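Just one chain is shown here, as structure tokens, and it is the form predicted on its own.
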Amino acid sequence: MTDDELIWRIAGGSGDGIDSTSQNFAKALMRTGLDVFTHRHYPSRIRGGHTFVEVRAAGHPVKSRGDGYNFLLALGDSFARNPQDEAYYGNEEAKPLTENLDDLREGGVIVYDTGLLDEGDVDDLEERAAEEGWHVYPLDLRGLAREHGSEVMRNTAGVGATAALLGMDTGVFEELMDERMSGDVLATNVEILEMAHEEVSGMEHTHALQLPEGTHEDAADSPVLLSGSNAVAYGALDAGCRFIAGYPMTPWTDVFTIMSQNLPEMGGISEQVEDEIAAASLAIGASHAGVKAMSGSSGGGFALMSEPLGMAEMTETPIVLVEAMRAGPSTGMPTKPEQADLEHVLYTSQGDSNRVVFAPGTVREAYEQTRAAFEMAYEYHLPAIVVIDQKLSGEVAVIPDEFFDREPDPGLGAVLTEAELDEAAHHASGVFDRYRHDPESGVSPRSIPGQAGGRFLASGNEHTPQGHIAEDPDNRVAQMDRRARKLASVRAELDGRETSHQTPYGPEDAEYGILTWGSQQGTAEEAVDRLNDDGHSVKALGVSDLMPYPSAEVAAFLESVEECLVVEMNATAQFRGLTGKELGQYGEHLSSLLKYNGDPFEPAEVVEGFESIVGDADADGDASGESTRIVPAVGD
């Protein structure tokens, strides 16, 4: 975190419109010029229990969540289940302002709501403000809020308190309010908006923290606040998506949600179903009939999907699911990312596998590699799954209304026309060859039920070209092989693309690298400008591309430095041992840095991580923070 940046921590119980109010604070601090980027932390509860939501704002590109924060605005719980301190959960009601202060930078700014929060909830508030040099301020909010409309409305008395300590005018506020609101509630809300500005503006300040100043980078852009989940959603309708069913699960419910409220009115359908083999299943059928279709899940709903998911590539029916990954093993911690569910998305049903997985990185590759996985399912006929987590889904961050100006692609992929079936080869009971034995790249094409002469059996067992059912040998090397081929080509496709999947950062020159995928792609961008600061010579590798793996790309990378660190969300190095698998030439090279305890990285953590390789620290396995742990390369 760096001195001309405010980061935001917004806290309160589940239920309070802790994520509502941030969302609306971090569309502000956008239209001021700044960039914005969050970070969502809340409970596996539908009410109570300690959340929080972080807004980092700056002049400059902001990637990732910050290291800590410097303004804290504490609501309390106002659901907590018991405001007990000898409660076997602890005092639930102070923890938004108990279990933030160990994160605050020093000189930092603390609001705290004293309708539900006193300073003897801490016991040395006082000792560690004067330590740490924190500038505190007591507010009554949730008084203010119940003398001149409801207590709900505490939250919008601490945005006007924080915008009054930022020196921040209330008007881009109401402007917001307008867009939501009207009427009384509006009327009240604004009132006592300015009510709580004009009291703290009244108020000494004796902070120095203030609000950046930044402009968006290209004028003409309008920009717009989106999550990884918003982005696949977008994604799916924009590469033609027509037909989804899921059942909740967090934290894949946004996606589902998202997709449920839009399609509809682009003449498609949503089904909520009893569960997850349902939910796969109807989504095979719906692409088998002709519909562009997709499913997903989180962890254990995943699972459920391991048969009809074998079924999709034994058909080859095109599908996409999406697994937003939470920490497992079976209901873990729902609410909190990791990134531990990577071999269980590449193998899991029985066989061999042939799928694509994508694990986009930021917003704007989960739009551009969802629309990619469309593609790639419906050209090679096979499922395609997007990976992502808790963290990717619900951040959101700055992106231009202009990114999105692209064409949709209503296209099936790789599927004959009446015309050519005619001409196409047949059995000779007039069954269409839907799955030859021949074409080099793999791909059969297909028949829509309903074509003349397009008939053809879909079958969970193996099959003759026509489709029935066989254990002959030869038929069965030969509908293998040719299966198999299809990755060969989507790698060969993937790899002769103008633009890759996989992100270079830094220095092409740089000896020494970070490699890592899906969501912390951000953070170890932000650690290597750091790190290049600081005088390390330090370049990065975000991965993408699951399967098909990168091989040549990745190999490219890894050649071109002595040391690499792996940076993932999970207790087993999973992508490490990917890449081992797919490189296991560079063995000696790859160390990690591995979290797992329901945070993501932030950018220090990367950094202290990267040095305590680079500087030949403890090489044994033992953790380099709190937080997480390195094992070194292999023969270290």
The other form holds:
Amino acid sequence: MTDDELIWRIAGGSGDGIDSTSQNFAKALMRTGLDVFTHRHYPSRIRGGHTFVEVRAAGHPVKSRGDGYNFLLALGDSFARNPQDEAYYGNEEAKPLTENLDDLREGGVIVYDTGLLDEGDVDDLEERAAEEGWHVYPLDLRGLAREHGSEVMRNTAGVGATAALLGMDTGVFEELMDERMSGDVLATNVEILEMAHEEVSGMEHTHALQLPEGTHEDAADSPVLLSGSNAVAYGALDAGCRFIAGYPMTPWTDVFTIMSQNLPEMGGISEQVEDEIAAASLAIGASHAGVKAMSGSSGGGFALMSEPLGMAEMTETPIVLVEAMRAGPSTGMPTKPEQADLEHVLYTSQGDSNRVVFAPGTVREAYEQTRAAFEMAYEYHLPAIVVIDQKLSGEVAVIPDEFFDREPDPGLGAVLTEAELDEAAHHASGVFDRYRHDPESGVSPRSIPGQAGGRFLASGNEHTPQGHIAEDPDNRVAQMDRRARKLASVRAELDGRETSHQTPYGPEDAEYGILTWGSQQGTAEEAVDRLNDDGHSVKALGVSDLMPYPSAEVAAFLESVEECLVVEMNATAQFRGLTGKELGQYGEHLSSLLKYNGDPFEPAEVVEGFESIVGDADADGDASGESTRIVPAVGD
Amino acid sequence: MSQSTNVFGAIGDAQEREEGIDREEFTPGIEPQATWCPGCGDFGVLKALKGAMPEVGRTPEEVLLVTGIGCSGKLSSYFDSYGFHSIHGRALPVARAAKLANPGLEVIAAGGDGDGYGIGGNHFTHTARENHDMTYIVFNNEIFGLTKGQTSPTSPKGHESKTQPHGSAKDPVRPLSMALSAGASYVARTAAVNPQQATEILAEAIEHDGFAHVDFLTQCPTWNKDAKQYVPYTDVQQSEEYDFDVHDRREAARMMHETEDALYEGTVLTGRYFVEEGRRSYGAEKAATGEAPETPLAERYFDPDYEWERSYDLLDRHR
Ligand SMILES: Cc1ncc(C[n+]2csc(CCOP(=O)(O)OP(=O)(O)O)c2C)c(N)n1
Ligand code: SF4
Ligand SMILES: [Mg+2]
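Structure of the form predicted in complex with the partner chain, given the form predicted on its own:
Below is the entire complex, every chain and molecule, led by the chain shown above.
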């Protein structure tokens, strides 16, 4: 909203290095002491197609994408097809400019590469610029890069131009280049960076926007810049996970790749296998044999894991699965975020669900809750699922490195040693009572194949304490009840902890509430700040525990407010539905703000949604925005 | 294989035994007793497997038997070892991961023809290709037993069942040829009616260092009435009529083809079809490329002195 922040959007074609340039730019800003947050937008296509990344930076905390942005670096799309307006997909060559203008704030800065973009392709750019007070700097970045090195280095020229326009020197960028390049490539890039900087510094500047001032405490000393996927992977590694099996699928591939790149050096194993049914089954096999194991996928691949997931529940084999959601149904929009797999994750697989599901709201929570997922899975012998989405998986955040300076937790959980097995209950046949009826917590400790005195049968069929197939009704009820008790124990354990996975935000005594789950948390928090600044009285709760549901915490939150807006990225208000089902009341207090166009919420959309519905006695039926939809509370 | 620590006390146990191993150790103490129909070929697999264990020198608690779903899947209920009765078609991915996690285990997977060649066919192909050091026994009764007699992937063309009342229009799959082309390093066929050969073949398969596939003909007198009892049978190694080199892929392929055709013409051929010696198992291959640890991963979790790596030490790339 304010201009004490920079939201730099680098736009171009897929395959033009937009992502890596933006990552380095974000790192550079972090090194200047700013807090940084990124938002990626890219097509499901390898070469060509409109792509952008926004890097938002400020001296104060930034937790979300912003409302629009204020600096555009429009590079060309070198793989654009169909340079005609009438083409089905429009004029792709011009898209780095045309597609980005609507979101650019008043008074914003535009740098575009005249080497690849022609002003003539953009209808009335000049007129619009005059109207909106934009400051336009056409620069031949391609020409400059070609002259001093090669065309592909035009991104570097763009960064040099950006730095000059923001009043930054090139030092921090050169430092970064020096760390990851060498020889001629380094020398040429540095030259291009400096040339562009010099040329643009010498031009007349009409804009006011400069690099924001101040230092954010997280960036003060030894900060690191990490994505949600990275945080999930690092949480898994620190939980002692040394086995992963998977099959590539966006956006889950990020977690799978990071794990696969690190496991060999740690003496672990990564298996890329034939399909997701195999992937989940391998994780189960490895865990059964005594290793901390995980798998995961995105919507469609996770659907294939449905039956193995149930097998893990029934055999009580600990596993952690990641579900990195993307827009569905079916193949949907593979590179776009959505939160529409909630019900899928909670209930998929036959029979009553018996699993733990966490949806972290931030990069830090992704680390913490992945560790917690392993803990719950191995202590309570059930599958634990970490639900992220394309938004959280790709966004990066600044975190002080000491956050990660903690003990690993490689414990196998409820497992007996051979000495303990010696003392443990066995059937007269000599088989170990792996699935006793009586444990109060529901957890009947397991043995690991190869241990003397521990043999038993794990079975997906209902079974006796030794694991043998049984359809006796008393045994059935005893086993069902015991497995259900494990979930109650998980809830009791989580409720008893010092820090909850649910994140409250804003004034405790606020009149109204905003409820989110998973990745919408940061955006809602920004909206809360703005609403309170504007005289409203609002607080938020970001929920992460989805199963077992944190009923007491959510109920207390809802009790404390008059009305609550539930914000989620899907079309059927799945989280509101879950909340209603779990709490059995509050239907008349919960309205929904939904978005499912493939683009995550901007804080302003939440502000607007709130203002148009909650506390507004005259709200008429449809207060939906341009790309959001409002579903009023029951009875409204 | 002996292991460095003794957290898995059962592993390597057999070597220390003076009295040898009794096949009856693999019979459940009291219960459960097998519930297969009288005359079912599945009894033959159980018997042959128990008989093979003293030969290969493994005790019950160092064996992990992973089964699928079907009449055949019940094998793990009647064989007293560590067992995993998984879901339909998924025995192989569960089993092969257990072997990667703890190579000290003797891992055996088993299931039906529907389980292995139909619903789990993708896993069959890939597990064979990867050449995991394990044994896979497919109970081939040319029928879906447990679901009451529907046509299976190995049912002969023209086979009539409730789901193909006019007879199956499909040619059956070729299990031996599939295993060979996928990359299995040991391929054999035996039959329940030939207990001695079956025991020998299972022992060889278990001892083989790589993926050993045994297509085990198991008569189903209940649903496959018109089908054979698989007698008389011929052992291709013993018969003068057949002469081929089991170490030669081409000759093996020809013999497999002939054997698969012959079954549907009423001639039951059995024996060893392909044996590839000296090829590294997947676990060994993966360790050699640096993608798997040298010592069993499962042991690490019981090692109080192991220094676990931390993500904190990976942060330089994020600064
Ligand atoms: C996913 C799934 N589909 C179908 C079934 C039902 N089902 C159980 S066993 C079986 C086929 C059994 O045939 P086969 O694998 O040849 O084993 P057999 O009983 O003949 O030993 C089927 C279709 C199931 N359990 N799971
Ligand atoms: S139905 Fe056939 S395969 Fe199943 S137990 Fe009976 S005879 Fe054996
Ligand atoms: Mg069958």
